[in-house]
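A lone chain, given as structure tokens: the form predicted alone.
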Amino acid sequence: MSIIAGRTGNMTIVGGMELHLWFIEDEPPGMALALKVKGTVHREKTDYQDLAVIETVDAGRALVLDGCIQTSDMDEFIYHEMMVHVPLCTHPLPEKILVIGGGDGGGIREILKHDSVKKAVLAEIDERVIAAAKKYLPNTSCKLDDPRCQVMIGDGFEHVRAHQREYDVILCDSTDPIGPGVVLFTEEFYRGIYNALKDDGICVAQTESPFFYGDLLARVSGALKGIFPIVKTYVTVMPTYPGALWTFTLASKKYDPVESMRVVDLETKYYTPELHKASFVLPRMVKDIVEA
């Protein structure tokens, strides 16, 4: 017998009978996505969140942000892998790279497996993910002490303000646009970011579920294409974020995803070269989203 009975927790037994606790991600207007754990690994208020980690059945840990889960050991493979090698391998020769957010560390560890790479740097703006991440999931946070790899705590905003047409690539990892993430999703920050890149350099942002988010995808896309010469919105999918089906979008100064993608030698669990292309194949109802 299995109840719905609270966040994070214990299994408890009451009279012979096995009641199991869930995590509850609710999503408006009448949704929610539920997992099944076995108990809460970590929890704390930093400055910005409430964080936990939780202990699931199926999913492995899951760092769990506000109320909203931000990766787990299950799927954050398929996550990261997409928004990283898929401007890497836009880039002809992507060597300095920005994460803002991501301070679980797995955006960190897809991009160094680019031997282009000299330096990733990590802007995060809450240190006690960072610590979390490398005390309880270290499969996503192990490069995050590599020597290639430098962690700024702070704002992302105030980073590419400061540091003009410095970077190949930079990575949008944000949370979802509530909280500190809010900022991340504005049109001002946009165009910081495109004066963060260098002549020819890319940007990618993960940019929600078309299911719940629509309105937001649309205000990113119709943004960056009054940014950016190259705008393109691309899909994937992702069993544990509300809805499974999830974008990203892609803004380019010189480069197509498509027509500039290079075939680089990697070790991954789901990114492929034909993905890459495939994956800028946009169901109907995102297409209409983006070029509303």
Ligand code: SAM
The other form holds:
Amino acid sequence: MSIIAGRTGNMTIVGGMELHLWFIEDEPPGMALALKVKGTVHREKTDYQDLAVIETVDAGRALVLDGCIQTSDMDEFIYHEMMVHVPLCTHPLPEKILVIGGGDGGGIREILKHDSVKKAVLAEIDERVIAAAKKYLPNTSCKLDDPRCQVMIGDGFEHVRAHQREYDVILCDSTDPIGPGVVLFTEEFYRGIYNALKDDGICVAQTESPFFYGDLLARVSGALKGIFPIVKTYVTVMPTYPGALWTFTLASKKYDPVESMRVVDLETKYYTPELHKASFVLPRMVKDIVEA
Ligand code: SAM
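With the form predicted alone in hand, show me what the form predicted in complex with the named molecule looks like.
Next comes the full complex, and the chain you just saw is listed first.
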């Protein structure tokens, strides 16, 4: 028998009856994702957010910020491979890359699979996320101490404002548009990204669920289209994110992500060159949102 009993905890026996505890994410509020948990590995209140690492029964460990799953051992590779390899296999020579947010380190791990990359900068506002990822999520954070990776603790918005024509690729691996993540979904921020990119640079932003954040996807896509000549949304599947169907939006100064795709020899579990191209074939409902 399973009883939904709260956000984190262990299985207990009460009066001979097994009570299983579940982590429940009810954001958006009208639908819940539930993962059966073995226990809470770590929990703290940082300067920016409530941070927890939970040990789940089927999805391995998961990083939870303000009650929302950011990454889980089970499916993080899908998100990180699709966020990173699509732009890096579009740019002909990606050498200097910026990740905004992304303190779990999964994006950095994938970026450093590309031999062309000389430097990958991580601009993460919350150093406690990096510390927790290093300690509790070793598979995801394993490249954060690589000599090609430079970790900068601070606001990603300020970071792009302070850099001009410096990066080949910028990835916005942000939390949902709440708390410190709000600024990372504004037009002013995208203008800063445009200026921080070299003349043939590419940006990818995670643009959330088309079911629950369709208005945000439409707004971000519209804002990017007013700044970059090439803007295309692509989709993937993320079992531990609300609605499972997930979107990224790529904005490019020069290279089209389908026509300019390079086949790169990479060790991946999800990304393939075929999937790279196929992910830009949009379901009607997503097409309607981004073309509105
Ligand atoms: N893959 C995840 C998702 O879509 O749910 C995002 C993961 S990553 C952990 C998100 C990170 O963005 C968090 O660690 C958070 O601290 C960071 N973040 C939020 N706002 C930020 C800002 N203004 N500048 C830099 N990092 C920020």
